[in-house]
Every structure is written in C-alpha cells, then in structure tokens.
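Form predicted on its own, single chain, as structure tokens, below.
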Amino acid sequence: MSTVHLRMHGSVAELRLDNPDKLNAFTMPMLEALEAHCATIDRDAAITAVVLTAEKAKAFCAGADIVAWGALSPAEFARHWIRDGHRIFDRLARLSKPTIAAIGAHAFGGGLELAATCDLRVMAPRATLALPEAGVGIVPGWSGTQRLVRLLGEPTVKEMALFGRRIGAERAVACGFAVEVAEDADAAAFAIAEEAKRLSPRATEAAKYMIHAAVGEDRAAMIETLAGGMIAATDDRNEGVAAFREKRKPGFTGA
C-alpha cells in the first residue's frame, strides 16, 4: 500500500515516500500520511532535522498518481486534490525544523513541487527536474508556479512548464535550487542533517521563520510566531495568565 513512512535516525527524522511501483507518485493516503507526520515532527523537540527520501525507483517522485485524480469531477479536483495537496505541502514547507530533500532520481510535477518545500536539496547526477503537467492537459497545482518560481526563477520555470524541458542536476546547482550533486543523495542529505545537531535548535527555528518572512512564505504567520515566542518569555505574560486564573486585575511591570 502506498504511503509515507516516518523513521528516526537518532535526532534526525526521515520522511520516505513508498510507492515504487508507480514511481513514488502521490496518492491521497500518501498526502494524508505526510500531513500527520508533519504534525508529529513539529511537536517533537528532540528532532533536529528532517530528510525527505524515497524508495528506490526510476523517479524520486513522478508527481501525482493520475489514476488517483483522473476520475475526479472538476469540483472535486479543485476543492480537494489541489487544495488539500497545496495545504499539506505548505505544512511541510513551514516545519520548524531544517529540512533536506534527497533527490536520488527524477522529480517531476508534484515530486518537484514536494522537493521545493524543503530548505535544501541534494541531487544525484542523473536526476532531472520537470513540470510535465501540460502534457496531460493540466497545470502545476501544488506551488509549481509560485514557490518554484522563487527558487528556480521565472525563465527556468517557464522553460519547464511551457515547453516541457527537463533540468539536470548540474544546472539545478547553478540555479541555486540544489546545494550539491552526489552519487548517494540520501547519504549526502543525512550528512548535512547531522550538521544541524551542533547548532541551537531555537536559533535555527527563529532564523528559518525570519527567512520565510523575507521571501513571503506565509509571512503573516511567521511574524506572529516570532512575536508570540518573544512575548511568551516575558514576566507580563506569566502575570496575565496568573491574574486570569485568580480572577484579579493583572499588575504588569513590562519585564
């Protein structure tokens, strides 16, 4: 059964796509599993980094399973498949932990959009990137025309989405989309994840929120998250909560 596994390697969490018979293409159960795992990861303070991988196949992820969405009505396709997938991918993009995608094979359509949600990407030499949706009469639906434009640039995304061209690993590095080309993309991604262990988890979390706010990745939530974390550490916050519980007026000091 197609799914997404959550496995722990010490303090590093691994999210592994498991649908190799269909080139790790996404099904609704996989989307639902990914969303549940993201919630688990964000609540676990012991996790220092996340690596996104896939079972061995000719593709890291071939996108969305056409069988899964092909029979949907236009309303179901728009309201559920597109909107649910977009929400879940956004959930992964906005994890508080650093994330690295290990693109060991081709990443097409939704698979490329999935990799784009991570903070860093490592690619195998033979892996390629593509947005082939127009070839089956649809358009990118899980941020391919939005988040991906920020990462690869408008001309490159147009090249893929409007002309069906593929981008190789070396060019992906030159564009800044990938940080490294490695024969064993999984091993390289885990090596990067290990580096996070020597850094302050709270500092990297705050830095990620600040960077996301700068590039427009859910800016409103990022700003309020940073402000909420700051105010939660004040004496006034503790006094306000205590006063509410004791049914009295608070005595704020500004500390």
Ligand code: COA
The other form holds:
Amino acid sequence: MSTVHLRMHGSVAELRLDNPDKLNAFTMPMLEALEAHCATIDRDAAITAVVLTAEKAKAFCAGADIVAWGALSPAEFARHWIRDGHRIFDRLARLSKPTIAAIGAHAFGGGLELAATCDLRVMAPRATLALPEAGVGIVPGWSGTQRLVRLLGEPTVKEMALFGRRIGAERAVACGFAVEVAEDADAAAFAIAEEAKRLSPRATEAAKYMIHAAVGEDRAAMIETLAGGMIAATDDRNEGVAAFREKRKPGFTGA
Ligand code: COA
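Alternate state requested, the form predicted together with coenzyme A (COA) (shown: the form predicted on its own):
So here's everything in the complex, that chain up top.
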C-alpha cells in the first residue's frame, strides 16, 4: 500500500514517499500519513531538521494519483482532495523545523507542489519539474499556482502550466527554486540538514516564522505565534493566570 514513512537518523527526521510502482504518485493514504507525521515531528523537540525523500523510481513523485481523484465526484474532489491536500501540504510548509526536499528524480504536479512546501530543495541532474495537470484536464490544486509562483516566478510557472514545458535542475537553481544540483540528492539534502544542528532550534524556528510572515505564508498565524511565544514568557502572563485562578485583581508589573 502507498504511504509516507517517518524514519529517524539521529536528530534528523526523514519523510519518505513510498509508492514506487506508480512513480510515487500521491494518494489519500499518503496525505493522511503525512499529516500524522507532521504532528509527531512538531511535538518532538529533539528533531533538528526534516528531509523529504522518495523511494527510487523514475519520478520523485509523478503528481496526485490520477486514478484515485478521477473516481471522485466534483464535490468530493474539491472538498476532500483539493482542500484536504492544501491543509496537509500547508502543515508541512509550516513545520517548526527546517525542511529540505531531495528531488532525486522528476517532480510533476502534486510532487512539485509537495517539494515547494520545503524550505530548501536539492535536485539530481536528470530530475525535471513540470505542471502537467492541463494534460489530464485539470488545474494545479495543491498551491502550484500560488506558492510555486513565489518560488519559481510567474513566467516560469506559466511556461509549465500553460505550455507544458519541463524545467531542468540547472534552471531550477538559476531561478532560486533549488539550492544545489547533486548526483545523490538524498545525501546532499542530509548533509545540509547536518548544518542546522549548529544553530539554536528556537532561533531558527522564530526566523522561519518571520520569513513566512514576510512572504505571506500563513502571515496571521506566524505573527500571532511569535507574539504569543514572547508574551507567554512574561511575569505578567503568569500573574494574569494566577489572578484568574485565585479570583482576585491582577497586579501587573510590566515584567
Ligand atoms: N497517478 C497515478 N498513476 C500514475 C501517475 C499518477 N500521477 N503517474 C504515473 N502513474 C503510474 C502509471 O499509470 C503506471 O502504472 P502501471 O504500471 O500500472 O501502468 C506507472 O505509474 C508507471 O508510469 P508510466 O506512465 O508507465 O511511466 P512512463 O515512464 O512511461 O511515464 C510519466 C512517466 C511521469 C511521464 C507518466 O507516468 C505521466 O505522465 N504521469 C502523469 C503525470 C501527471 O500528469 N501528473 C499530474 C497529475 S494531476
């Protein structure tokens, strides 16, 4: 059965797509597994970085499972496939840890949108990127026309979505979408993950939220998360909670 595995390599978590017979096409069980793993990763303070990989196949991920979504009614497709997919991909994009996608082979449609949720991307030389949805009569549904426009640029995304062109690894680096081209994309991504270990996890978490607020990635939640963390560390917050519990007026000091 198709799934996404969560494996630990010391303090680095690996999320590995496992549906190689279908070129790692993304299925509903994979979405559900990914959502559960994101919750586990966010709860584990010992995890320093996350690497997204895929079982070896011609594609890192050939997109959403065409047969599965093709069997859904329009309402099911919109509510459960597009909206649930969005929610779960957003969950990955907004993880508190630094994330790196190892694009070892082609990333098409939903596979490209999945890689776009990560903070950084490494690509193998022969890997290409594509948005082939129009070729099967639909449109990108997991932020290909939104988050991807920010990462690749409007003209490039139009080239892919409106003309069906594929983008190679060197060009993806030139666009800033990928940080590096590496024969062994998995090894290169894990090497980058090691670099995060030198840094303060709380500082990188706050930096990620600030950068997300700057680019409009869940801006409201990012700002309130940062402010919430700051205010929760004050004496006044403890005094406010204590006063409420003791049914008295709070004596705030500003500390
Ligand atoms: N959903 C479901 N199954 C998929 C899939 C997808 N997105 N992409 C590939 N597969 C399956 C194929 O049906 C085939 O299954 P089978 O062996 O049971 O027939 C298997 O994966 C291998 O794919 P195949 O097409 O035979 O490989 P290929 O090397 O000839 O072509 C691609 C590779 C990626 C060009 C081709 O598979 C393709 O165009 N896939 C769809 C890409 C796409 O449109 N993605 C957006 C989806 S919204």
